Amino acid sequence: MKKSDISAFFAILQAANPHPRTELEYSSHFELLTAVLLSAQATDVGVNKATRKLFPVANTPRAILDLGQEGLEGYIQTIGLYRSKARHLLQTCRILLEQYGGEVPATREALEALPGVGRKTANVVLNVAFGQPTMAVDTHIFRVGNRTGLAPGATPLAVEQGLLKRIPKEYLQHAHHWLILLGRYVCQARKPRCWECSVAAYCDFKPKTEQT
């Protein structure tokens, strides 16, 4: 994608959806860590269905933890891999209780040090609690990134520092949002939704897919 290009992909998308949101339900800052180190190669609509019940019985470390292992995968046990995501929720507990006050701490060293919680989990909670301009690149983005020839690159790093670099600063702090949605709603694996897509003369992939 030329550069020249970019601040028109993102005024497209900035019009149709000035205020994007995660698709995560959650109402602290707690429950928006919770909720992302459990989604984890889940879907949204899978972890929200878990919290809804989860979060009105224990949504603070002190109350996950008087869940105890069992208690809460009674919880969570519909999200995969929902063992060790208990093991490590119960842990990272354990550290925000002792060493943060039972609060989410706001930097990235602090946050990647939690078990459970990688560089995709931290720039989510950095972007979407604390307001920085990180890109959070899921499955969804890697593959905007390469398939738009916005950010191609072979890693999630990779596409990550690419977008970093070429995204306008003006739509950083939205821009994680607005290509996630574009993913996993037009953008997708198998069939791209060219004919739909607000975005498509912007987008290097070729051949444009038609509606059948």
Contents of the next structure:
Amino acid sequence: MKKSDISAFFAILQAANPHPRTELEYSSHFELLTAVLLSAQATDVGVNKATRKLFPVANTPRAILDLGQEGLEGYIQTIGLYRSKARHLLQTCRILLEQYGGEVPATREALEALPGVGRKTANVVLNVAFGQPTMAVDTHIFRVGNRTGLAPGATPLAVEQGLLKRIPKEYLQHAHHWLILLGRYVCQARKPRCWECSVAAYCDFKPKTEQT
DNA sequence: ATCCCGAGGG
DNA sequence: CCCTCTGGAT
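Same protein, different state: after the form predicted alone, show the form predicted in complex with the DNA.
Below is the entire complex, every chain and molecule, led by the chain shown above.
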């Protein structure tokens, strides 16, 4: 994709959705961290369904710890990978209490040191909670970056670095959510809905058979 | 490279 | 049935 096309690409996404927001439901930094940790290889619809029951009962590190492994599993059993997520979240809560006074740390280094928090999750928290222009490359952004030609790459890190380099600064803050939403609702994994895509004119991917 | 691992869609 | 979903740890 040409450089001038990248500006046009994001101008269109911005015009359609000036203030994009995560679809995960949360009301504090800790709830956000918890929701993002639970969202690995899971839909945010499924995560919200679980956290709507969990957060009213426990939305602090102390309260989550008090649930224990079994208690916490009971709330998140409908989410994939729930045993590891329960274990990681409990360990993370312990660290938050012991090292950060129960608060969510605001640096990449501290976030990635938490069990269950890798580069992608840290990037989401840094972007959404702390307003940093990070690019969390999840399954959607990895696919969209490659398919569109926006930032082709063999690994999520390569795509992340390509996007950070190529996206104009004024769009970086919200680019994460625009690309997520594009991938989720239009540039879908199995059947991309190119016929109703607002940025198809600037995209390298051209489907062979047109559909309705 | 492999494991974890339920829900929803096609 | 198979694929996908805002991955991370071993």
